[in-house]
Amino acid sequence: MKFFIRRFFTLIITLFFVALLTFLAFEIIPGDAALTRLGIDAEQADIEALREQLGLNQTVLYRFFRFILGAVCGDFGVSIQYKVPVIQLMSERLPVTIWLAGLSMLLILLVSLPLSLVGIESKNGKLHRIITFSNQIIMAVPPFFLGMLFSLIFGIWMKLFVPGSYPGTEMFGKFLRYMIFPAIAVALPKIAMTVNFMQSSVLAQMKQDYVRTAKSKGNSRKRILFHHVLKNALIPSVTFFAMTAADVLAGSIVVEQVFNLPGIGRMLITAISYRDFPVVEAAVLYIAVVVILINFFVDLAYQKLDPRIQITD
């Protein structure tokens, strides 16, 4: 019970400091939200009137705690750019990011584990060398560049989708066909990293004493791999999976831009350029919550994978 209480307070304290640092960043960087909305040709009186309407003429401390109190009640304010409640913007764009993240993680899990095992089984063979060489190349290619390549090859040349023409969720078939390409662009570098990491973890476990003991008892290599080694190799891999999931769930910002997806990442970029503080703060807090919750579930997963790891009360 004490573990959960500590985690809860850690969540609250982390979110508070994330909100504070994000707020202070907007105070430090040059620019004015009122001037951005009205334009450089606006009259000074109009700018001052808008600043007063938005509450920008209040002290930094007052505006920060007003935002915190609103956020606790689920009210993140009104978007300076779109003039609608921030919670409405988030609810409209969050499903797109969740779909992208979900498809990406599904591809990572379905491809990386079998590919890791195939590479290990063919160690020192031709297939292992091909997988290792391919991983090195794919890891060096950023997701946004893969997205551009997919738009060119599968969109313009092969006509499998229309680049930049997001179909929406009304026609689910077209939506899924469109979303699979950004998901692959996000997943491919992560798959390469995961395969490399898991292979290293498995090979390290294969050198342990318990593996030699299992061999001396007449167990086959495949039985040792699946019944003994794989479970132990997954323990450090869980942390890597968690980091990958946090990265994907936080929003693949540039990939959303490349494919014109109306997700959290694209909204965040637009909000930063317009100095739309309420939207930026809500998006950053969302990312922080995702990372903290994933780390929490990782701690629980450790116990399931290795009972020797105990969560102390």
Given for the second form:
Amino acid sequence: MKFFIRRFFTLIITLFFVALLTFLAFEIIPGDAALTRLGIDAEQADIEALREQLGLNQTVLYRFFRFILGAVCGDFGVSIQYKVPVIQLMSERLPVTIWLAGLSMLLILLVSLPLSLVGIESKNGKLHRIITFSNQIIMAVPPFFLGMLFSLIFGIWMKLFVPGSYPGTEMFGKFLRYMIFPAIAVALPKIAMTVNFMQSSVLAQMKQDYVRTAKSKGNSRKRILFHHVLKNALIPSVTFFAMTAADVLAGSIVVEQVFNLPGIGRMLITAISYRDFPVVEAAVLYIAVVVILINFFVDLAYQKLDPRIQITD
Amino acid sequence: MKKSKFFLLALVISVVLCGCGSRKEGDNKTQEKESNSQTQTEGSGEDSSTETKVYGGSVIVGITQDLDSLDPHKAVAAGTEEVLFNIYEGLVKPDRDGNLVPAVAESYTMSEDGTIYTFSLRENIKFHDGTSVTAEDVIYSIKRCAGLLETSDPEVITVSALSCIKEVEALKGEGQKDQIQITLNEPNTELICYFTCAIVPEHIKDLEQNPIGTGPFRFVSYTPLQKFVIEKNKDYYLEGVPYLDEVTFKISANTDSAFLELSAGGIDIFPYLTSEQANQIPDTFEVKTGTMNLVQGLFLNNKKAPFDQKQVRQALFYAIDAKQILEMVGGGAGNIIRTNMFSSFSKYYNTQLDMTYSYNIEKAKELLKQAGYPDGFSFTIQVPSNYQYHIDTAQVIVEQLKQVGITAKIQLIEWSSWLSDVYKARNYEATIVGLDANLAPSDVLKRYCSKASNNFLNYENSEFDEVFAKAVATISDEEKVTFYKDLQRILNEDAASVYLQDPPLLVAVNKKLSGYTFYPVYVQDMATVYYKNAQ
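The structure above corresponds to the form predicted alone; please provide the structure of the form predicted together with the partner chain.
In what comes next, the whole complex appears, and the chain from above leads the way.
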């Protein structure tokens, strides 16, 4: 229980600092919401009036704490550009990003685990070499490029989907059919990395003394692998998996641009260019929460995998 | 040789422009009369004689910028105004030749001294919600634009040119049409261009959620970052337009993803092709070429050394080969300009300047030597990062300037930062952007007045200020034209900046469609677009 409370406080403190950093970054970068909103022909008087209305003339401290207080109460304010509450804007965009990231994670799990085992099983075999070789290539390809490649191959040549024509969540079948391509684009390089990591992790374990002992007791290779090695090899892999999750989120933001997905990422980028501070702050905080939560679950998973790791205090 | 080539180019462009423009207008009229059946055959026209216009159908237009506001008086981005053009109309609106034709007003008159404008309202004109347009709505709209309402919304962009309005009133005679009389504090014969400001219903207070105007299309829905949908206004006061039942403006993240979608058949019209994309366009599309109606230039801070010296600015003019830029960046389309005026603004455009500053490295070196920079110098060009066309232009310029020993460095800068640092704070050496303006020539040139608040070039020339004051004050059209041409000459001689081109606007249009029209302002008019008969 104590663990949870401590974790909760860490979460709050981390979020506070993330909010502060985002806020400060916005203070430092040039550009001003009122000026950006009113554009090139704006009269100085209008800019001043709008600054006043948006509360940009208040002191930095006042604005920051007003934002924090609002956020604690679940009120992130109103988007400067769209004039709707940020919460509403977020809740419309969130499902897209969550589905994209979720599908990618699922793909990574479903593909990389069996693939790495197959690779190890046929160690030094042809399959192993093919997997290692293609891993090297795929790892080096950034998701946005894969996205463009997919649009060209699956979209324009094979006509499996129409690039850029995001169908919305209403028709779930169509939605899923469209989302699978950006999900693969995000997942593929991560799959390659995960397979590589898993393989080396397993192979490192295979050199350990306990494997030799198990072998000398007459266990089959398969039994050693599944009963002894895998569990030990999984611990570093879980850490890696958590890092991947954060990466997948970042990758989705970029891929959203390529596939025209109206997710958090596109919203974030548009909001930054409009200096729409409330939206940026909310989106950044959301991403921070997700990353922190993933880390939290990873800690829990450690304990399950290896009882020696004690989460006490 | 150079001269004739350029001339040919201009000729081709103007032929293309006129070709897809005026002919159809004439045809429109002949066929509007018998527009009961679904399709008609056009009577005249050489190449389009077999073409038939189909009423109905829907079209998807690709755009790359999200709308900044659905309230026409709050919208700033050119990318928003070009879309809202289909929904809102002013008392007058521009036609394809840059003339202002009556829209909400049926006709207008200007008093001889240029101080009183009188507009007669069109009879039976209705807003999209079914209510009639009243004189009160017009007065409200104009006052809102001019910042004359008692409670003003700071987000409404005040049109400073309209601040010379003293009074807006309705003249209501018995048995007469409603008239609006606008009295000015001082004479201004160019003010009519500003009455393109949208007429909106006074009773709608949330135009941003509920955009209602008088245009040929009415609003259906808007999903931020996804699409903006409009449908045919069945009660439009002009017979026979629009043709299309529905138009969807699809918001893509960037031109690349929009082009992919176009290639896959998801977009019918896409107005922002790059010249490379234009070369790869699928067979089902044709590329139409117009101009963006921008003055693109390497704009110089006239107060920052070494650009405070006229010779240096002139040297840059000679050292930059605008023709090469046009070919490398614009694919050969577009018009070279040598002063701050749009070439399509033919009444005022000073054609005599076209042949000045032809590419000449020796001359540039000579001028640099005179200015005390025989070995060149180095400076930074700030380019807004969201305009690939300007970035590409900058790259060509950097290479060209190496020839005369000038080292230019490109610094990409976000649009918001450009606005605050370059445009407002004037803290820069050089920048590449495209300047646009209202259809009034004074609006194009005003920024060069020493005291103008938007004189981000820090240009100062008392002769210019004098001539400008005369140009605005005179009510003789002939004199006006002479003065404005003279102003362009002054800017050219002073080399206030290095003026490059009016960039080409390459539009991909599905071959099934016809009627796409270019305007001297930046708009996507969907009212003229129709499906050709498939047969």
